[in-house]
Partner chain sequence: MTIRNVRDHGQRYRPRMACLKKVETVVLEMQDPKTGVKSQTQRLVITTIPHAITGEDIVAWIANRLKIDASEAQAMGTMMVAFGYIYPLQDHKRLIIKPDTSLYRFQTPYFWPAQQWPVEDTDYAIYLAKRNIRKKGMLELYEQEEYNNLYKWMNHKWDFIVMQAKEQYRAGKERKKPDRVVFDCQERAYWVVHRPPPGTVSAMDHGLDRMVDPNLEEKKTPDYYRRIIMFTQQCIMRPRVKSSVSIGALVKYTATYKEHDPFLNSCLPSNPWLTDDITYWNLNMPNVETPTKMRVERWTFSFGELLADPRGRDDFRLFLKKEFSGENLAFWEGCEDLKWGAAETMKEKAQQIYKTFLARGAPRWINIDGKTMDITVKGLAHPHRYVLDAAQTHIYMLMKKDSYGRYLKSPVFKETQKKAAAPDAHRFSETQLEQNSKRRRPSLSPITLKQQEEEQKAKLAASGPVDITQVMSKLEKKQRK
Amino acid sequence: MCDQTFLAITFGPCDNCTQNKPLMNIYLKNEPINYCSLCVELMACQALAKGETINTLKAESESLKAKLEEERAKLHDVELHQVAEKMEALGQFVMKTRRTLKGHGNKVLCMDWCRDKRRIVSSSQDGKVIVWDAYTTNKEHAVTMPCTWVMACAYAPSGCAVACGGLDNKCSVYPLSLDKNENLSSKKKSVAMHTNYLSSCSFTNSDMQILTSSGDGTCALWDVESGQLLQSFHGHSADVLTLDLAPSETGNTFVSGGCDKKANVWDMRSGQNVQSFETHESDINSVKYYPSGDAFASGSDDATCRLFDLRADREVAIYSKESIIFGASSVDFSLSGRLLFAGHNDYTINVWDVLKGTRVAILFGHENRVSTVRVSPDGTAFCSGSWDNTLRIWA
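Now give the single chain's structure, the form predicted alone.
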């Protein structure tokens, strides 16, 4: 998403030639090094076998990709909407705004539900992180961050802490207490440190570990208590904009999407990229696992949402219409998995029948682009955040 992408060019001494030049942050055996573009090219050429050139390796890589696509195509025997033809169509769909949360002074960029199904945390371009009571619309806590553009926030599974970060390149964790007048900033713990902006964060199934993604092209798993890096994930060739953890309690995989148009599935234990999907035509702004964990959806600046089946290892559905020309900034599934909610840059939220591939509703109300959409843990409502500075609860 170009409006939220910030490029930090590092300038300094190259680790190889020691000259002061613009540097590329690259990783060798999980160790970060800063090389200038000339040294990166020389290093790549030194590793070439006799008779090999970078162009021949590129050609070989492309032919292997083509063969892989051929093998995937052999398994492509039927479309999802054909399988769903005999299923009953969804009935009348009515959803309205039930609450409007006002308090941010600028664009709402991210939000997350607490597992108690009542509280919400939101972050904004105004540099504030607010914890809300979604029933009463009251603000329970507010934290002012040291930077604007707080692009990521997440509730801890216990409901006793929130994590957030953005242009400060850090992920900070704030413990929450019952005393609403307490100064949360004094209890701040800096957990993660990236070399570029933090785009997304998510606790694993405990309060003790947190996953982050960043504009430096990496994802990382951190220990909350010590701030130690437990695992780093390298495979994206541009900014990583979004991630989502597999829903099972023992889930050891997560999916990420970014500006390289790729959606990658990762093994958290090994750090390996186990599956990769490249069918979008622009940045992937949002990814979300299907409730069963066997598939995931993505939303992109190419104005489409797509469904990928992990067992079939391929894309199985595209949710698009000619009239939808603005990018999808955020996606989430209903609790049953039958509906897909997609927030768009044209101020609307599209609701799709996942199986039949048809749009069942368009929700109007926001006065600027919808930046985030999240279904509540019990599935009875969902919340949307927007660049109009508000959040809305729909049911």
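What you are looking at is a predicted structure, and each value in this text was computed from that prediction instead of being measured. Numbering follows the first chain given and starts at 1. Superpose the two forms; the largest set of C-alphas matching within 1.5 Å is the rigid core. First, how it differs from the form predicted together with its partner chain.
- In the core-superposed comparison between the two forms, the C-alpha atom of Thr380 has shifted by less than 2 angstroms.
Coords for the form predicted together with its partner chain, given the form predicted alone:
No partner chains or extra molecules come along with it, only the chain itself.
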């Protein structure tokens, strides 16, 4: 809903087949046209026309890519650290583990905060999904999934349900209940169906829709009540490992990162891939929007985290150090966006000054890989989950 990057409304009669469908705006010979996704696919899969060969197509794509870089470079007039010079440096940080949550019997793979700022849901390799009150460290609910490697879990905005999935290729929603004797699996709803493992899931602004990403290379938007597929997103050429929804003011987009080293920004309405960034040298394990929604950070197996500016359409910062060799598995911003927390495969958590590009702290404590890092909804603490079977709250 912001007045900056506002895409044209895209639903209506397709310029090619005239059916009423969600539309993607693409360009044919520099003229804007609105095609539905089916016509776009058909256009892409056309046989070679007269005078076209693989090589001419390849040459055309190379020249267009060069042109895009040129266009981007024209507006590249300043670097982030230059603008950040006039900002005060950050002081010393004292961040300690305030709570340790023990109870999982195996690697913790994912976690999410509830909007009430103190409850969390976490999932692990052995199929257990636990809802905790992190403040008291009490376990409130537990679900045993029928599969192992539950790599995705999410708390519903209302706080009354959790979604999780993994090797079962599905995303299931479990409504939570206060009745201790009730078996939560009895009311479970199978929502998403993919053809490979589920890597990440997230509720949109309500309990009614879920966005998922999968090892089969696609992301999809589902309606929870009916399990209906509302929109699918194709464009990654390898497993999609992570996704993040834009903060509500900027509305209808989300970013996904995958094993093809690309981070793609998608329009949820039409399923169109609107922006793509391919500067990482290895799998992207985690993407997270900057709190204003105009940028996002990514963490990758190449041991760097990078900041991408959506309006300037390029990478604006790389957070790396000679001594950081092991991949970043998860990243998140603090409330103001000044700090970036990155969990790494060498059991540590690095804290970066986003604007100046320097590392302000390194946190030790976990005894195995840090698999997930999330800041609480009000920014008062962050939680890290690790393969050492524990979760830690830091503040």
